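The chain that follows stands alone, in the form predicted on its own, written as structure tokens.
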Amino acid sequence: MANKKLDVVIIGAGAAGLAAARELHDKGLDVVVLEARDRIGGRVWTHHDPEAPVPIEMGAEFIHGSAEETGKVIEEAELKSFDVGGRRCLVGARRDQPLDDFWEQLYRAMHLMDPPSRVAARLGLRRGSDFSVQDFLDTKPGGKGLVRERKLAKQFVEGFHAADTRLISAKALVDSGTPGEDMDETRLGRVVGGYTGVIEAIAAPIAMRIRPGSVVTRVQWSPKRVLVEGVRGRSRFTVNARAAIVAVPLGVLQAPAFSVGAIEFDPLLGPAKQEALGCLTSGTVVRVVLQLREALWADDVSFMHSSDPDFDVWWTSYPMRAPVIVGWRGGPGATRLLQMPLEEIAARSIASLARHLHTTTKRVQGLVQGVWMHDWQNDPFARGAYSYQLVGGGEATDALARPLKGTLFFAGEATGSGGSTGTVDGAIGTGRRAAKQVLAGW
């Protein structure tokens, strides 16, 4: 790799890193993107199997809410997307119940966290103190009339946020908006052809500036000077630049020194960044995609919720009519599953789907044509699904996002704000924000 001095080196070719690189490239800056994997996209990874009737998403799948940043990419690249819609149901032991008021039920419980000061007072905490979602739920908000809604709220926080309710900041959730409060933000969509289409659209004009298979190991920096060291194949490389945008997942920034994927910063990032990193964590998720020979669910069903011990949410390909279905478990339940071999996880997913469909495991097993999953938790270049704020970490994402001496800039969904953490749209937005920060001081 040439050792000339570049304007900006971007570490990470996920949605954030690519968005930053694209913005800077379009402004005429000389950039290079270093990516540890042999592909771009990071936690966006669409698998196209010739035997599968729909794209198989190994990571991110849904467009959440208004998603303005993602929408710009889709519009400019003339891609197509569609809303999911469909019918939700709550699966019981003997019969299923409609759950089309899912967001309304969730709101009835979750909005009782706001204002947090009122909950803090019930918990005997000082005004302004933070507390966990589990602390909130343990106060039994809404009393006997909201037992079902509280259970749904716990499942939502564990599933949607991939979080442990004992650890996640309630104040941070309130600040990001109460689920169901704005129905426009409950929208779910998919990209026709798969989410990777968005990544490829961002990357297309800068394809020659991306260096896959480049594992960064060390960043030596001083004001207006960055020296990045790494390994590509069997060779070491260095890159000189005036600035760097660090756009790797939170788990990589938190990785123990000298572990695979870990990056050494010299000098260290400093106490403010270390404090921010200590107030954030990566959620845990297990998702299994199953393709059957035929769909065993009603054509209009999109989501099935339950209290299943293994996979408590399943969603179909609706509105596409395809015998492909996704099993999902987040939070502590996912952590438990990941202690098992992948073969055991797959077997448990099949048994779980059978329970949801009120049929036998043997019947479902006999229809399975394909199984796909990826262990993001133990992937050294991800080290988790997506981030959330711990109790007391309400300012952590902003602190992590702040540049250092006009030289090191930070992007990625963990540096998002306003509820954008954990989303592809948030990642794109942080990449564009980091690029603007670079340009402002150029």
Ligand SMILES: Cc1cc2nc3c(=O)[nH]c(=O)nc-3n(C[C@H](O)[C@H](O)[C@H](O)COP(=O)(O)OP(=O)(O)OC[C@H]3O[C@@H](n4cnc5c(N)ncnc54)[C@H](O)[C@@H]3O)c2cc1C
The other form holds:
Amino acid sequence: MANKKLDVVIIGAGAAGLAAARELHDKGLDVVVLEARDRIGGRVWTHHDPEAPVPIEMGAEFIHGSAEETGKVIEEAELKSFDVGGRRCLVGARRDQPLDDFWEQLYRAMHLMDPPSRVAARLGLRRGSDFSVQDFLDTKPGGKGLVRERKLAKQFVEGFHAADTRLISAKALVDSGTPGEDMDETRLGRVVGGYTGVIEAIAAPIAMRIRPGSVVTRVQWSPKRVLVEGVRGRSRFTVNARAAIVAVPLGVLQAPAFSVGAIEFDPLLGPAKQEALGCLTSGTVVRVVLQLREALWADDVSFMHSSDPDFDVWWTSYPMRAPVIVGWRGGPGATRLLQMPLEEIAARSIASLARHLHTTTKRVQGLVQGVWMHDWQNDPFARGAYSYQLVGGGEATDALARPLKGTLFFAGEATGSGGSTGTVDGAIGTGRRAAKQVLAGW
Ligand SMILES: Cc1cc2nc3c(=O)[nH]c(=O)nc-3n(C[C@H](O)[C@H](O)[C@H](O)COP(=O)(O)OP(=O)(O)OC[C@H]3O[C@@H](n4cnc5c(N)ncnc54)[C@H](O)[C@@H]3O)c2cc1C
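Form predicted together with the ligand structure, per the form predicted on its own context:
Below, the chain from earlier opens the complete complex, with every other chain and molecule after it.
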């Protein structure tokens, strides 16, 4: 790699890094994006299998809520997206019940966490203290009348936020908005052709500026000067630039020194960043996609919720009529599953789907044509699914996002503000924000 001094080097070609690079490139800056994997997109990864009737998402699948940043990309690139809709049901031991009021039920329990000061007082904590979602649930908010809603709330925090309810900050969750409060934000959409279409649209004009297979190992920096070192195949490379945007996942920033993917900063990032890193964690998710020979569920069902010990949510390809279905587990249940070999997880997903469909494992097993999953937890360039704030960590995402000496800038879902962490839309937003910060001081 040539050693001329670039304007900005971007580390990580996920949604955040690419959005940052694109913004700077469009403003005429000389950029290079260094990406460890041999593909772009990071935790957005659509697999196109000629045998599968729909794109297979290994990571992100849904456009959540208004998603303005993603919307801009979709519009500019003339991509197409569609709303998911469909019917939700609650799967019981023998019979299923409609769960059309999913968001209303969730709201009934979760809004009792707001304002957090009231809950803190009930918990006997000092004014302004933070507490975990589990602490809140243990106060049995809503009493006997909301037993069902509290159970749903716990499942939602574990599933949607991939979090352990004993660890996640209640205050941070309240700040990000109560689920079900704004029905526009409950919208779920998909990108026609798969989420990677969004990544490719952002990356297309900067394709020549992306260096896949480039694992960054060290960043030496001083004001207006950055020297990035890394490994590409068997060779070492260096890149000189005036500034760097670090857009790697939280887990990579927290990785033990010298482990695969870990980046050494010289000088160190400093106590404020260390403190922020200590207040955030990466959630755990297991996501299995099964393709069957025929769909064994009703045409109009989109989501099946349950208390299944392994996969407590399944969603179909609705509104597409395809025999492809996704099993999901987040939080501690996912951590438990990940102790098992991948074949065991796959077998458990088949048994779980059979329980949801009130049929035998043997019948489902006999119809399985394809199984896909990716272990994001043990993937050295992801080290988890997506981030959440620990108790007391309300300011951590902003602290992680803060630039250092007008030279090191930070992007990536974990640096999102206002509850935008953990999404593709949030990641794109952080990339654009980091680019603006660079330009402001140029
Ligand atoms: C299973 C799963 C399901 C999800 N579902 C949804 C969903 O439905 N909707 C939604 O909005 N979001 C979803 N998300 C979250 C979403 O995928 C992420 O928030 C988003 O893609 C993160 O983008 P990013 O750019 O911050 O990080 P990443 O996409 O992880 O990009 C970071 C990049 O840095 C690279 N990198 C790491 N270390 C190095 C190194 N040392 N040198 C060079 N490069 C390095 C990585 O390879 C990666 O490409 C899901 C995530 C997972 C895992």
